[in-house]
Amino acid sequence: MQRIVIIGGGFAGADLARRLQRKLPKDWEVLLYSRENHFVFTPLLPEVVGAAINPLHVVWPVREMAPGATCRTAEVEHLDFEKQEVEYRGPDNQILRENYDHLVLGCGLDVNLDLVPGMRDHGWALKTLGDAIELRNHVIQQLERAEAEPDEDRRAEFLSFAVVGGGFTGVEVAGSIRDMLSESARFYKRFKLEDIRVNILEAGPRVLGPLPESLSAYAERKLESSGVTIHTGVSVSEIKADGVDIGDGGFLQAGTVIGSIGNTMHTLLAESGLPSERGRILVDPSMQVQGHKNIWAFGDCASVPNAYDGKPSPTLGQFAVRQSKQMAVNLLATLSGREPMPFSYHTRGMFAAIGSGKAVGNPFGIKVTGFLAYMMWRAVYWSKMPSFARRTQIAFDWAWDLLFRRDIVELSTLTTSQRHKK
């Protein structure tokens, strides 16, 4: 069997495996490597943090997405381009190898926890389902700690939250957390909603920079009115256990700091020797890695030229999925002896949920705000769910959220043996 090896089970990799399995010749197989056995619908992770949807409803087993592909839940540690092999570690920690005829890199980007001093020790990232669940638990724990804390100053620290970065993820997680806190504060006796502070720290002049200025202004007004304080034009110099150092000697108290900035190149790619720029693999317009005819890269890990505007593709899910579609066409064309085609895509627009049942967006260049934008935002993501079952589950979650208060149950992982140890 000849083999196409795909590394990465995100938007790009999982979707490509699904497309290829249906159209490859019978003497070819698809082998997909993924760190985890599931695909994560990352745009909805802020909703998990804010307890708006069930955590299991934003993931889907890669094996179900591409049942015809061979899937390995393992992390590739080395690439040998001369032997055309990938090297990974097996379940007994042994080094295993697999050959390839074509290699497709869709590793995405890793979170750079060292971008801001103190982020690794005191900050929270939001990249995986585990991050979202752990952060959700932490937010609820902060409420419980504040309720048990008699000292007012210490209680204020527990009830202060800061999101570093005012992009899409930062704004959405801040709005989602504020919604959960607003609905939950009534159940606690030692503090009121007015005692809770949620802040967004953005180095640029406004939040949601990729959107038109009028939509950013609307988002800022609505976030402020819901209780989120926005600080623009500020730089974070250090993150500490009780807050962040900002600007020239300023300090903002925050018992919880969430980082939504800073990506870095995947370690596997950084050590591969492949050509890169600004942390992304350099590819030609057809997504072939420069200097290699049987190595391809797409998604966030690659700087894919967009023939539509001549610019590198942004790191957005909609681009990754479109690149996956073109990648499948290009691989099949190459196997048939035809020339691959350049990637070209015109974005259909972007949305950002801002909490309180509101959103902003510019579908097809039309500016939309408020509840209508919120329903459109949900409809877009709902339509992209990978299965009918997930669409049904997400629809039920959102309907429940409209009718009832959010759940503040901590998803505890405390085991019986741990309880006895205490």
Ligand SMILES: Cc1cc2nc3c(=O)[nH]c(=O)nc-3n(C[C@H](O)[C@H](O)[C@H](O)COP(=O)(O)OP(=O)(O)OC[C@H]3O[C@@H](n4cnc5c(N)ncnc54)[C@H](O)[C@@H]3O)c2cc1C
Contents of the next structure:
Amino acid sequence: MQRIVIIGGGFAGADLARRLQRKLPKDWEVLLYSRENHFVFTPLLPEVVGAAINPLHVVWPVREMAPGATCRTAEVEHLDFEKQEVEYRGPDNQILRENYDHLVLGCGLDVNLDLVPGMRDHGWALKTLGDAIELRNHVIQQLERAEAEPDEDRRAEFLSFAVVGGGFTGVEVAGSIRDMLSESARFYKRFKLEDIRVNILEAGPRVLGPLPESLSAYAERKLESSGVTIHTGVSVSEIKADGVDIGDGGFLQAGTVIGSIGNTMHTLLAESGLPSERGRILVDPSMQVQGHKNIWAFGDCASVPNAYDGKPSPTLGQFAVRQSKQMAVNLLATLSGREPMPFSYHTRGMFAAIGSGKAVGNPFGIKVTGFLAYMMWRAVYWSKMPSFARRTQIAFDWAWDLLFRRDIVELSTLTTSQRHKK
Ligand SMILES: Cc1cc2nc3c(=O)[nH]c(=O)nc-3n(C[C@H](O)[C@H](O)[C@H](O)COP(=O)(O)OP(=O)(O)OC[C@H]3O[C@@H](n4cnc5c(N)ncnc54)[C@H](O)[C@@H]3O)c2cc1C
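Now show me the form predicted together with this ligand; what you just gave was the form predicted alone.
Time for the whole complex; same chain goes first.
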């Protein structure tokens, strides 16, 4: 058998494995490596943090998405281009190797925890299912701490939240957290909703920079009226345990700081020696890594030139999925001796949910706002969920969210034996 090895089970890698399984010649197989055994539908992670969706409903096992592929839940630690092998650790920490005939890199990007001093120690990232579950738990714990805390100043610290970055993720997570807090505050006696502060700190002149100005202005107005304070034109110089240093000597109190900015290359790729620019692998328009005929890269980890506008593709799931479609065509063409084709895609527009049942978006260049945009936002993401089962579960979650209050149960993972060791 000849083998295509894919690294990464995200939007790019899992989708490619699914597409290839049906079309590969009989003597070819797909071997997919991913650190987690599931694909994460990241656009809905902010809703997990805000307790609008069950965490398990935004993930899907990669081996169920692509049953024809062999899936290994393992982190690839080294690439040997000379021997055409990838190296990973087995269950007993032993070093194992597998060979490839074609290697496809779809490892995404890592969060840069060193972009802002203090982020590593005091900040919260939102990238994985684990991040979303932990952050959801933490927000609920902050409410419980505030309820137990007699000192007013300390209570104010527990009840203050700051999101660094007013891009799509930052705005969505701030709106979602605010929604959960609005619905939950009434169950606590020591504080009121007015005592809770949610802030967005954006270095640029407005939030949601890639959207038209009027949509940003609408989002800012609605977020402010729902209780989110927006600070634009401020740069965060340090994240501390009790807040953030901003600008020239300013300080904003925040017991919880969520960083939605800053990506970096995975160590695997950084150490690979492959050509890169601004933290992304350099590929030619057909997504072949420059100088390597049988190595390909796509998704967030690669700077894929878009033939539609001549620009590098942005780091977005919708681009990763389109690249996967072209990647499948190109691999099949190459296996049968034909030339691969360049990637070309015109974006259909973007949406951002801003909380309180509202969103903004520009599908096909048409500006939409409010509840209509929110329903469109939900319909778009719902239709992109990878399985009918998950689509059904998400539909129930959203129906539940319309009728009932958000769930403030802390998903405790403390076991009896851990409690006894304390
Ligand atoms: C909170 C959030 C919200 C977002 N919202 C949107 C949105 O609304 N619309 C949109 O278009 N985009 C959105 N994005 C961006 C989108 O998630 C990314 O563009 C997309 O995930 C990129 O797909 P990918 O396959 O390249 O990488 P990823 O989806 O990040 O997948 C990479 C995979 O590779 C694995 N991996 C990495 N290194 C290794 C290794 N050494 N060995 C084995 N496996 C490895 C990872 O574990 C992961 O499974 C959002 C992102 C976040 C974080």
